[in-house]
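What follows is a single chain, given as structure tokens, in the form predicted alone.
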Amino acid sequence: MIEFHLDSRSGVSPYLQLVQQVRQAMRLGLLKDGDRLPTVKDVVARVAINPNTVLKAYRELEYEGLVQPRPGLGTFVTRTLGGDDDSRAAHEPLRQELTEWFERARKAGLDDEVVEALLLSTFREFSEERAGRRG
């Protein structure tokens, strides 16, 4: 089951952070068709958030056709965004390499904010270069 977390420094609204986390879990194969999302009560207790914010996120996911509420049972994933099992299996070696990179960054004295900034800026540059080559 997915465990939500909120980053107050991100500049992204809490409900949208929840939506993004569900989508990401679906892309990585962590949430699949038929899986149940945490109850609103569980999310509220875990991340200290207003229940209406969780409901708004779940309604957005429902509107996108990704989840479906079942009265008295919970909210369930109705489809997946990830690839097949082979493409998901390819994630693990990459995840391991990334974990090793994080360990090297930590040993080099980089804190979480610097690591995040470095990762995001490098990804943006990479994406822009690729887009430039295609255009």
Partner chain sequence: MSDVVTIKGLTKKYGRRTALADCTLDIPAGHVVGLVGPNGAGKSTLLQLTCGLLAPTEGAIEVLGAAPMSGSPRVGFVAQDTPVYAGLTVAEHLRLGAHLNPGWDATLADGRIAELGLDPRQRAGKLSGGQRAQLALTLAIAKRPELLLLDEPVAALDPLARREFLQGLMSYAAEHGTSVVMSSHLVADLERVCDYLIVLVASRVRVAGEVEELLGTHHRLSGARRDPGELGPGRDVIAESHTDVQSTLVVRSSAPIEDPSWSVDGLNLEDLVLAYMSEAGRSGRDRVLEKR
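Just so we're clear, the structure is a prediction, and the values are computed from it rather than from any experiment. Numbering follows the first chain given and starts at 1. If you superpose the two forms and keep the largest set of C-alpha atoms that fall within 1.5 Å, you have the rigid core. What changes on going to the form predicted in complex with its partner chain:
- Residue 107 shows a C-alpha shift of 2 Å or greater between the two forms [criterion: core-superposed Cα displacement of 2 Å].
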Contents of the next structure:
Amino acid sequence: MIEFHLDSRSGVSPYLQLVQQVRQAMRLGLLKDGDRLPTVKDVVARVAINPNTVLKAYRELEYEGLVQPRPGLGTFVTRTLGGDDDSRAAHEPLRQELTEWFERARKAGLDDEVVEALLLSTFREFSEERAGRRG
Amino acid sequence: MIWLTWRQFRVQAWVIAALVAAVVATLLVAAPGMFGLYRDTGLAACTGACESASVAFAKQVDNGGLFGAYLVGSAVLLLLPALIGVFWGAPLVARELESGTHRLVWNQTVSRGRWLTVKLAGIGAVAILASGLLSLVVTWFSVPIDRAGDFGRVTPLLFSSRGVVPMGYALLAFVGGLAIGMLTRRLVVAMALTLVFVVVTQLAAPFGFREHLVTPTSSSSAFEAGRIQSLWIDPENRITIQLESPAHSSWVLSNVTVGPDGKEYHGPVDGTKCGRAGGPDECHAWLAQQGLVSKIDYIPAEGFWALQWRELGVLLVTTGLLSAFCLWWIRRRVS
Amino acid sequence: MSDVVTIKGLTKKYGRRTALADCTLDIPAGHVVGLVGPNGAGKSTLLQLTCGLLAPTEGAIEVLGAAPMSGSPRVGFVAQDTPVYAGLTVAEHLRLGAHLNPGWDATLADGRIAELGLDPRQRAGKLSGGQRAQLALTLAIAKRPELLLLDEPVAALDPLARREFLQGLMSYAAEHGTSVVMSSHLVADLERVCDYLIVLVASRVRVAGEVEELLGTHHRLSGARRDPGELGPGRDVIAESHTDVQSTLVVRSSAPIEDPSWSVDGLNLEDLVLAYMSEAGRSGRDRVLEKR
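Now that the form predicted alone has been shown, please provide the structure of the form predicted in complex with its partner chain.
What follows is the entire complex, opening with the chain shown before.
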């Protein structure tokens, strides 16, 4: 079982925050196939959030094929995301390259803030280009 | 609703109940002494004028605090409407409005009309019970004193603390306090205004409407020196004379002595007979020759119960109208 | 879905002061509705008209298909400052509720009091603000209303008590599907718990709608200074501010804004509410600009 939390300053809508937290938990292996998500009432009582928001988040996850509601029992995770050892092994070379890149950046005299900005802006440009090519 | 009414009311109820119980107990303890004296002085068995028995009774009644008990009983009975109005009536709605709890209770499944009706009826009944019981005991305890005393119980001084009208005053004070609290919406203001209201109603009766409730008896009799109640000559030599009422212990509404011309007699006085020069006997004899007639309007002691019931009727009708107004107002105007 | 509240041309005046002016509004069922606006905007008046504590001066209001009447079993109300009887204990409040409400849910009431850790023998006058609010909420929900109205229930509470109150409220709403209308001037709280929003400013309804839809149709535009009248039809300018070189607008538009000379951002709920509130305070000059 996982616990939700809301960041009211993030600018991300509450329902999306819930969706992201479930996905993240699945990626980190905290939620596996067959695990139950907290009931709407539990989430609402813990986070003080509108029940429709929770329902909407669960519907979104269901639409993505990550969870499935079983009437009377709750909502259950139906897949395991990238948290298993195989996928972690597959990510390993990429992680190595990124670590090497960080070392080079540090040698070039870039501080944390600049590194982060560079990473984010490059990632954004790359995503936009891909989106542009597709559209 | 009845449970809630009682729960919110019980402290005030116990305080006043304790007061009434204390007074009743005092009078009951004093009663054997009072009625023993009434019997022993012969006043109880006496019929007619009973001058000597009355005097004997009056002389001894102050011994052993009998008269003190009587005064306390009458005073508390006169004070009871004010206490009921100020501590039962005024806070009933005013306190809810002031603390905002009316928004709590009126949003339970109970209409405002029913909420107020239960409170009016429930506490009104307790008010009648308390004042009725006290009045019963005080009226009974006062019988010997009322007979021996100069004042009859039909006179304004005693009328409001005898018989059935104390119940009417208590009820009117309660509903009046409630209405004032509802209109002012402030507890302290409502309590102060209620006190004024109760005093005004208790004064309005003897000085306003009471004498119109029964037809007074009118008497007209020739001047008799032996019946002179007061005789007064002012510096301008104007004389004013009042004779005693022909009926003992009656409530005198008007008392004038008129001359032969039919107008109130003011002299002129013969200075050699009346006044500084002459003695009282000479003056009385002179006055007897002036053809004076005493005209007195009064309500006799026998009219006591008729007046009691009629005044109670007036008070109850007023209370009823006031209650109807409260019920209308609370449904329409209060939030 | 049907409407729990239907209001047409509703006006309430206290003497010569207008507390609510010509308000027309439908509140759909099954929502947690936030009623926001500055103090004195008429939120309390609207809620008290809805629960029947006040009668309208003009106009019509229907609640659950009938004229509102205080003492209805179908509407629960938690008044401003959450009044309770200071001299009565917690248990006596529950007894009061049980005596006065035929539909009283004793299990729910007792369960909530136990869960909150309130001592039933405690006098309500000695409870903390948060506990008092919880007691008032318990009384309102244990009568099992179909519509629950709350007037600034958390305004006077500290953050922890506020959170606990909203947790209780939301878990009740989740379990029973009760429609809730709650007024507040704390937009941050409403952002979490409300999925429908009504903005009331200066005794008028400025905007009402589902939160998602409101957030989707309001945009913040910034660009070189220009007249907002050029935006074209179907775009309402809610708020605008100008410097000598730049214009910043808050615009309501269901269609996306594709003019590349504007940079377009989304708004969060707080910005949206503030935009509507500041709209009311705009000066005469700006209003002329808007008309043109």
